[in-house]
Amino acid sequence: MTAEQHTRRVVITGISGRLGRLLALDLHREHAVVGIDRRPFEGAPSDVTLHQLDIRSRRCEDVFRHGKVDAVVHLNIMHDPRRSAEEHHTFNVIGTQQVMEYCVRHKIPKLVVLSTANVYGPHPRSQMYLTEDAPLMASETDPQVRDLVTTDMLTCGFFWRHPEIETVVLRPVHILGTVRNAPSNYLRLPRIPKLLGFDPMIQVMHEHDVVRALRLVLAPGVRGVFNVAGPPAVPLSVLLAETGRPVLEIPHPIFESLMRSLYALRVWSFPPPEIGFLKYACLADDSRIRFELDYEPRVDLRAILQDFRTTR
């Protein structure tokens, strides 16, 4: 490594989330790290700067306006579904639109946003492996995630506009580990519901992994969307079966109904607008970022949830 990627100055914004900080972690050592997040960043390294701000918030400019930036990393996503589509909105889609607004103002030559292969949707007829430059479809069948999927276009926008600025996409698929998402609240369910006759494909991914990928495209140089994917994709019966949870099998009818009630009762945590995920596949291809950059995961399904396991 050279002495040039040593001193390089990554603002990470979200930082004081679970990927923000194993990112956080990864790259203290190695180049200054200065963080926002709204929420305080316990334990977090002497040499990591944590400026507590919401990301909405104009004074977040100062953060890039004071000392060269030479990379961010946007992880200040909000993907809660109890909260309000207008707050999803400011957050993800105007919140992005400002750092993006930041780095041309400020000439930082790298940026890198954090997506998801979700925004592509599961669909009856869609192809067995989705490539990058895949029609995102989700928000037809979900509109909560209408946000994401214009988060993403906004920055795959934002990438030919400004040739000047190294963007990435990075869209990974299920994320588990110690994270809190919709993936892991289904995976935790003390009984676990999956919809009679169906067995889509699934494919989940370490979170460690995806620090993994975010280092990569982090490198001088790259630019463009890169799907990433973790060990092989495999039925979701096998997933379950290797939880080593009870699995309920509810008929179709009843399956969508009972989820919604069980969620408005708060008396399970995983969000309705999911279910397309457990109807139907959505495979990403990460061939792409396997060939140019010479990733390749390092955790196998069986570490992934054994690793879930531990994790309460």
Given for the second form:
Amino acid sequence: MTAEQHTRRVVITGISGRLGRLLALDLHREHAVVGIDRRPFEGAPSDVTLHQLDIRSRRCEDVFRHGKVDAVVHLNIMHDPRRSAEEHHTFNVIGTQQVMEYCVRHKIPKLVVLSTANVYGPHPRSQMYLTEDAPLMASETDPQVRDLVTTDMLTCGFFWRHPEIETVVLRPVHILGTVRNAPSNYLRLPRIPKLLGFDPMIQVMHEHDVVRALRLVLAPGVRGVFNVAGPPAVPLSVLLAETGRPVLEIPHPIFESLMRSLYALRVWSFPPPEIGFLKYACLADDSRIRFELDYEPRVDLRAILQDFRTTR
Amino acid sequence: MSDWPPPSPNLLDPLRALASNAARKAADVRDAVLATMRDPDLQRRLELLSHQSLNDFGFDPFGYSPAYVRELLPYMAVLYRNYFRARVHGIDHVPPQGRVMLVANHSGQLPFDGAMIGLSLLLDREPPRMTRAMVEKWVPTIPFASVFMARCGQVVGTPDNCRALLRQEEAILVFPEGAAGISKTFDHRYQLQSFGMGFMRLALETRTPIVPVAVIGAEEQAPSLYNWQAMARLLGTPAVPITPTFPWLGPLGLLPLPVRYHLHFGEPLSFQGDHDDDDLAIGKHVKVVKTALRGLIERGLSQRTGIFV
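Rather than the form predicted alone that you just supplied, could I have the structure of the form predicted in complex with the partner chain?
And the full complex, kicking off with our chain again.
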């Protein structure tokens, strides 16, 4: 590490989430890490400063105003289908806009926003591997993902409007590990429902590889949109077999209504609008980050699922 | 009612004969499959196929599974050799390796023509080659068929998918007529419908030779008398053909007639030019392919002595 990098001050929003904690633990020895989250961060390293604030609160600006900030990693994006649409919208879209405003006002040279490859959406007509310039069509089928698409698009717009700020949008495929998100909730179901007669290719990646990718794009000089993926795609059935859990094959006509009622009864926590991901492929082409930044995933599928099984 | 005629044994006899005939046929198919499974030549051919870009679980990035094809091939070989009794002509025009685009006429309501071309390259070419067909965009929406097609190496026909496979030096099968070709009615048999331009742009861009393939026989496997388009719109399918057997016999009516397939492979055509040129310039190249394919079809039809023989 060069001396220049050593003095970098990195603000991580959403630091108390599982991915935020991993990133903080990875960065805090080299960089001065400052966190913003409304949740507490138990067991935080002593050199990490946490501001327990809601991202929408005006007091957040003080974090950016005082002390020279060199980079912001914006992980503070919620995707919890049980929360209301309003909460979703203000937290994700307004929250991201606020962060962008602070970056401009306080001349912060770097902004990294964690999006998701799900913004491309599962679509039977699209090409198999979607590159960074593919249209974001997820909101067509899934209103819950619409905020994520909006956030992603806002950040891409910000990238063009503010060339003085190095803006990076990172779009990882389904993340597994200790994180709690839609794919891991799905794979943690006691009996995993699957659409009978459909078996799309699916990509998953380990949270450690996401942290590795975040670290790569955090380097000075890196800007733009990057897809990031883990080991090669496999059919969904292979992934399910590797989890070792019983699989429930349900015919398509009754699948959606069944999922809806089980979701409403809180028996299953898989959001019904995301059924498309069980039907069609939504695969990211990660060649850009591989060629430009020498990214290489290190955790293979068996290790990902092994790790996933042992953490609850 | 003593004079009520009892059911004549003569009336049931044809049915019995039909049933025993069907049983015999089923036994024949079973024997053929068993024989094909043990066929050392088939095993040798499977081993000759080169498999690059497979992951730890045996799938390529598009979901093709050589293990699945291995399981399925004995059955498909019976379909190819015993049911359609396919004959190939000039199959050595397909280069043994390197990227190539097979351009064929599309017909027969169900895409057995694609399967037969793929099987011909696996079973009748020395050394065998795997074909990757570009399929309709609605295929992924059909349960079971979507999985079957993907595992057999078929890919949704978008330009990016095709380009990726050509970069891997694969043999691509394209039907430039698309749905208009496969679902045309019987009165238009062996008449080429209008060709898309996409395949030619890709061939120019990737400098891929084109081998025209004329499929003779598929037109008669399911003669469509009428395309019920209103029903097709309702079902979301490209066509709903009314044939002598479908929909009258239900799913059984989908079974193609046991026509004999003839596959005529033409000489490879190479094109040079700007792939981004306007449709007029691209259309000239497309016309060359179309003319070559029409010539092959005409030759194939004149050489054919009968539909089923």
